[in-house]
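Let's start with one chain on its own, the form predicted on its own, as structure tokens.
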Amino acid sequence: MKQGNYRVLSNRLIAHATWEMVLEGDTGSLKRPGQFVNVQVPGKFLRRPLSVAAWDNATLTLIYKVVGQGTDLLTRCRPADSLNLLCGLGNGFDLSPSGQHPLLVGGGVGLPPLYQLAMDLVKAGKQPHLIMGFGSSDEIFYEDLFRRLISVTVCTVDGSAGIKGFVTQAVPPKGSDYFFACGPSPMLQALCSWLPFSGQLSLEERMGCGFGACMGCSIQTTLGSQRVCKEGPVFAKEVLIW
């Protein structure tokens, strides 16, 4: 974990109530896709946990949805503003058991960590396929960026783009034998029942400290009580209790 100040390079609206922020700073603590940062929002006591969509040696990209006062305040950040981050939190995805044709499934703002994951899988010689789910077409983001890397299936609940319905309405490509997923709990629970093979799921949970001290994000698993911010947010399908 690294704490420091990061300079805002850009902050823009990319879909309905969804923003992309690029920050400049120390990214050395980011080791795996699926890790997150805890952002100190000006004027708020508790930090906001945000997954990292991508990073390089000097910058990191965050995608967030405006759901309350804290995220609304983030939309007011301008280039050259500074934000304090706890960086490199959580365990991230383990690419080693993924097989040759892993399936990626992202729901709404659960999609961002799958972008760095997709890049890393392609770099490792894998051929992943992504199913991305949204409520409607105005919520879709990063579709073009993903399509430059891998094959993509789009689902929308209202049918305004792609397949009508939830991500479970899509048919996984033949050959898929492992999955990575991030999104709301009902979606993740449905995936565990729908997909017959193993996988890793990144959970969304309210957090206090973001690094395991407050125990506020603990869940029960087959391994006992686990902290989503510390032992997670990524868990193997087999250890989760729904």
The other form holds:
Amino acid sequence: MKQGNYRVLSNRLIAHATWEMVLEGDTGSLKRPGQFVNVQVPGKFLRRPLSVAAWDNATLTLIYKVVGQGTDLLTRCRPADSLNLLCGLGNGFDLSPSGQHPLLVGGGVGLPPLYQLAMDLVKAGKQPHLIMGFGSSDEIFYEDLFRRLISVTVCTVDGSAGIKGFVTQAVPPKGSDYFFACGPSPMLQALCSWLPFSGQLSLEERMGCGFGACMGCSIQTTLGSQRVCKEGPVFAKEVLIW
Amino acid sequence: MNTAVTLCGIRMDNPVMGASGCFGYGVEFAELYDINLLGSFSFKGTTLHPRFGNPCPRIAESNSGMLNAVGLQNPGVRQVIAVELPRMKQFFHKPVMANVSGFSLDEYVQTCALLDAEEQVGWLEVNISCPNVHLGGMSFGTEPAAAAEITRAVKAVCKKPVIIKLTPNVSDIAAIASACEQAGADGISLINTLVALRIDIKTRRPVLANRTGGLSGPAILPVALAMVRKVYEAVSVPIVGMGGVSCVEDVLEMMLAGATAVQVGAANLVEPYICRDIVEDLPRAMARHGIEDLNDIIGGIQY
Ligand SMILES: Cc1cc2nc3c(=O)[nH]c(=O)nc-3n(C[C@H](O)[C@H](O)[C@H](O)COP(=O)(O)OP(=O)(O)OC[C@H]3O[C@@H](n4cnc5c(N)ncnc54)[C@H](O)[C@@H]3O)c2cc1C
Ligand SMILES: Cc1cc2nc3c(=O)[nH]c(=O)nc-3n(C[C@H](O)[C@H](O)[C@H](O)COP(=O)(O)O)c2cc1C
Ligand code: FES
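Instead of the form predicted on its own shown above, give the structure for the form predicted in complex with the partner chain, please.
In what comes next, the whole complex appears, and the chain from above leads the way.
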């Protein structure tokens, strides 16, 4: 983990209530897709955990949905503003157990960490397929960016784009042998029984610190108690107890 | 210039400590900076048996503070002694404060006795905010007689200084502190968190799975200062002050109210380097406020 000040390069609305922020600063503590940062929001006591959607050696990209006061305050950030981050938190996805045809499943703002993951899987010579789920067509983001990398199936709950229904309405391509998922907890739980193969899931929990000090985010797993912020947020399907 | 203080006979390089539950066993902070520059820290509340704690959500926010209902998650005293203390020894070389919780008199006594025998432990900090299962769940810390009973029982099995940590959720905290002192407490620490509630107005349910939680952070500093002062006027044993401390000025204020040592809790969770920064700021702040020796300001509020 590293604490530092990051300079806002851009902060723009990319879909209904969904914003993309690009920050400039030290990304050296980021090792794996699926890691997150804990953002100090001026005026709020607790930091806000957000997944890193993509990074290079000087910038990182966050995608966030406005759901409350903290994320609403973030929309007011302008280029050249500075934000304090704890960077490089959590374990991130482990690419090594994946077969040749991993399935990525993301619901809403669960999609961000899958973007860097998709880039890394392609770089590793794999052929991932993505199922992206949204409530409605106006919430869709990053579809084109994902399509430039990999094949994509879109689902919307109201049927306004792609397949009507939840992500479990989609048909995984034949030969899918492993999955990576991030999204709301009911979706993750459904996936675990829907998909017959093994995989990794990124969980969300309310956090005090984000770096393992407060036990605010512990869950029960088959490995015993685990901190979502430290041993997670990514867990193997087999260790989760629903 | 002198920043050193003496807490129950143990010298500390400075009065700044990490507070229990907000500093783990030191591991996460030792990865960031040399935690030997602290006066000391109090490790996570330890119970006789392992505890998973409460279901999530365990954390909620408020203006200038946070609520927690972690529920004393810890691996149990035997695991703390077998794993955490040996690991801590590799990066922390000062006496550490052992924070103990229990749900019966017997649990407190057994846990304290085991930790008292550990070389690394300097002080026992006995958190009496917990509900007593034998008293219908009423907290030990809300009744002078129950607080005194715990103090006596723990003192009987400990050679090291016993500091009783008080809950602020009482009508007369000075009466409880006095009862502990008369029962042999070597020091008093306060305040623990204040009972608090947040409600999600969309679902109309409490944000925390445990319904209520404990409020801490800058929001409670003035409450803590008033209570530390009240206890300082009632007892003559040293006081460990805490509640909302998040900068060097807060440390000085806490000492003026009557604290000999000062713990920093929730602030560590949002500013992981805060304890280091406070220790580094201390000499400059002392110079700015004309303080030659920190001991001179303990309890030094002027009326
Ligand atoms: C590891 C991790 C990665 C995440 N990645 C993303 C992401 O990439 N994009 C995105 O839009 N959201 C993400 N979230 C969820 C995001 O943290 C919350 O939506 C955000 O904290 C809400 O803050 P708020 O002030 O707007 O909401 P409020 O409801 O006003 O916040 C109140 C408190 O609850 C916490 N909180 C509320 N909702 C959540 C939640 N779902 N998860 C955790 N804490 C919550 C807040 O952090 C704050 O402490 C992630 C959460 C975690 C744990
Ligand atoms: C997440 C969290 C966990 C805590 N766990 C304990 C504990 O195990 N034992 C204890 O005596 N106090 C515990 N406390 C209370 C703190 O040690 C401290 O008394 C209180 O938070 C007030 O200080 P602060 O405002 O600086 O946080 C905890 C506080 C927090 C925020
Ligand atoms: S949020 Fe503090 S331990 Fe995970």
